[in-house]
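The chain below stands alone and is given in structure tokens; this is the form predicted on its own.
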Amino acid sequence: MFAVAETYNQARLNDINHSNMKIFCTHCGVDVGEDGKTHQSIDYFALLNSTFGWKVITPADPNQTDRIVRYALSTPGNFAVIMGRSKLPTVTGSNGTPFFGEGYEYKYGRMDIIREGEEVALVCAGNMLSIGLETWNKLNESGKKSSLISISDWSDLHPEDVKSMADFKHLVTLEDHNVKTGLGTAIASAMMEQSLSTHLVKRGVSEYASSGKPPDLYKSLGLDADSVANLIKSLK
């Protein structure tokens, strides 16, 4: 709330003058918690998105924080990298290692693929994708082969991933965002500007949240592993 709703203008300036301003800031969204829907920033990408050069970054856990890291002070422009309040797990690839640890190359703009299904696609931004694997996780207990991926650019969607997630019959978007003005609505448009189309289901922050713990909380906006999953099954 404080790094770019408070500030927005200071942002819009350091955008008009081309500036190589790197934000880096946590407590974004719902994820804030007991602080109460006057500091759950839920618009932090709708602001910069509306300027022409900000890119805004989401990491998944700490190992892509790593990454992403050291690619936004090496790379010149102005990168803002969001991320919550809360301790994220590390999230591991299906054979059990860290997914975005040794080997794993950050490629802005690239969307990851954490497991593969069909039919079926959540996407997830940022810290929600601990949520996703427990959701994939739920699903595929009920034998629901859906596909998983992780989406931390939410600025500069590339055309080839754009058209890869049109190829799923049903794609559910998760993100701790206002569900108006983020990365769902995001890839919606970049479909359009394609001609590419599919069912879109977008799922985020739908109101203002109450005080209380994440959680708590992303169960009553249905943002949670079971109500997403059960969106999931529903789907035909």
Given for the second form:
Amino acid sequence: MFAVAETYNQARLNDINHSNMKIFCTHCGVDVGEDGKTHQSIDYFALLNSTFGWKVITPADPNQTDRIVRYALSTPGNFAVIMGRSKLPTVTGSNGTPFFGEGYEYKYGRMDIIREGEEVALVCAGNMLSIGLETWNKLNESGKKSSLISISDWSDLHPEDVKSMADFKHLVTLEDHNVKTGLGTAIASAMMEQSLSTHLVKRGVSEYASSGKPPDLYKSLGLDADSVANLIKSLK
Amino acid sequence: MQQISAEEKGSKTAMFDNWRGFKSPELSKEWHDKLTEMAREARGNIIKMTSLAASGHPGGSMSSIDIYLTLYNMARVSPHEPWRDDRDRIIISHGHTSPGAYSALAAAGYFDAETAIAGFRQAGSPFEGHVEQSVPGIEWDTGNLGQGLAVGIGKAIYAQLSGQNFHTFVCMGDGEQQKGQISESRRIAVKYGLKNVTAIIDYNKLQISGNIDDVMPQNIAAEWEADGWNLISIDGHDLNQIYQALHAATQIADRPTVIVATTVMGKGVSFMENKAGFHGAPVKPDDLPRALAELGVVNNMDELIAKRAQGAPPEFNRPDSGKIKVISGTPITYGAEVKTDNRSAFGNALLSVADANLGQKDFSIGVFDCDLAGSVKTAGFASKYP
Ligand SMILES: Cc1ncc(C[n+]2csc(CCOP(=O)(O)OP(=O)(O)O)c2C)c(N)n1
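Right, and the form predicted in complex with its partner chain of this protein, after the form predicted on its own?
Next comes the full complex, and the chain you just saw is listed first.
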């Protein structure tokens, strides 16, 4: 909020001037919680993606945050790393070890496939991956097979990744950002440009949220694991 | 007109070390005369440029031109190496005075004046309507008023952190002073004791809609002084006073200086002086010969029109600004059992990168937050590297 929405024109001029600015935003979207709608910035991506140079990255968990901070600090250009204040579980692979830990190499612009499945893919933006994983577990328990994908770098979706997402019959995107101008919209546009399509359901922030605990706010917006699992179960 | 003098063509080190950077307290008679002649020619070029493009901002350009000429000719900058690392930084915050900036840079030998005049505001030309880095010598693209000081202060902090001794000069308009970002920047400069930054305000008392006090009453000098800046007030058309103020500003040991330079919008052409209408409108074609005659410059508009018709001038080559030399350090891995927030992982990674680069040549890191150090997890960095 204070780092981008408040200073958008400065960010724009820095981009025009080819600066090497690094912005680290520790508060993102509805996850800000109790401070309420004036403090919940759901527009980092839309604002900075209106420039040509800024790269927006939303790390999925503390391990990926660590790698992304190091990457942004040592790479030329303007970067905005958007995090969140809620404590998150470490994301693990199917084998139970940290997914973004030892052996993981962060590659800017590539998606991560956290769980493999068929027909439906749940595509999570950044720190929504923990809710995504919770959703996937619920679906798995009820016997519904789905894929779980994490995308941290929304500004530059890789054409191959877009192509593989189009292979699913249903795509559900989950983001703590304005649903009109976020990751779901970026994927839809990138897919059409490749003459590809699929059924897309976008789940994100659809109105200014209120003040409260993030899990309660997510629930009221239909962004909690139960709501998303029910949505996915209903897809035929 | 003088382009590059013989001694300047010599060793670039000599050029920087001997006399540039306002070292001597007085402007020499020789340079005074040279700058006077350049100013006359430059005012003509401002008028020709804006008339040819049928748009642009001659008024403020003509009030700022004596300041621009003094800076681009006397500061530690080089037309041969506009981007050398140890150059003084000259930022023009009221970027609409591009005709003045381009004319002054041409006079200082950065490029040929006629190229700038003919290509001004022409599609595809580097000589854009507001100052842009596409023109050698222009440090920062501006045009959105009120932002140049913050940029200058960023550069001054960079110099302070990395132990470099270049000076940053920020030229600003007086109407521009109404923008709030300026007061935020002023306070930062004083907080960090930035003696290496100087602001120069073109106090021509006019802006687009007329008198600056009618648009928004303010007390410019008192506001800067109240924030702790060293104030020098001068006649912004007296080259000796401009030079002496810049010399004095670079001598102050503990704080930044603001030079409030009283000027005349449209200075040099009788019917343009003190007319707000010339803020953003060129001289009418019928009045052009009279304006050029008053300045005593050649009226070569026909040639310039023909030159413009040949199309936009080519781009200048600009060297790559270089790679970032930062070691990314060893990643920290949080186990499957750990539950923490990404912002804490960020704070730890930031500290770890700073540790990994400690003592590296060319590495300095400045971390800024919005008075939320605990919340945004920069406190760890702050306590280790205060
Ligand atoms: C942020 C912003 N607001 C408004 C403008 C429009 N504008 C361009 S020049 C100008 C007047 C500036 O006055 P001053 O600084 O006194 O310059 P001068 O008229 O002396 O050239 C304004 C308001 C702008 N460029 N940027």
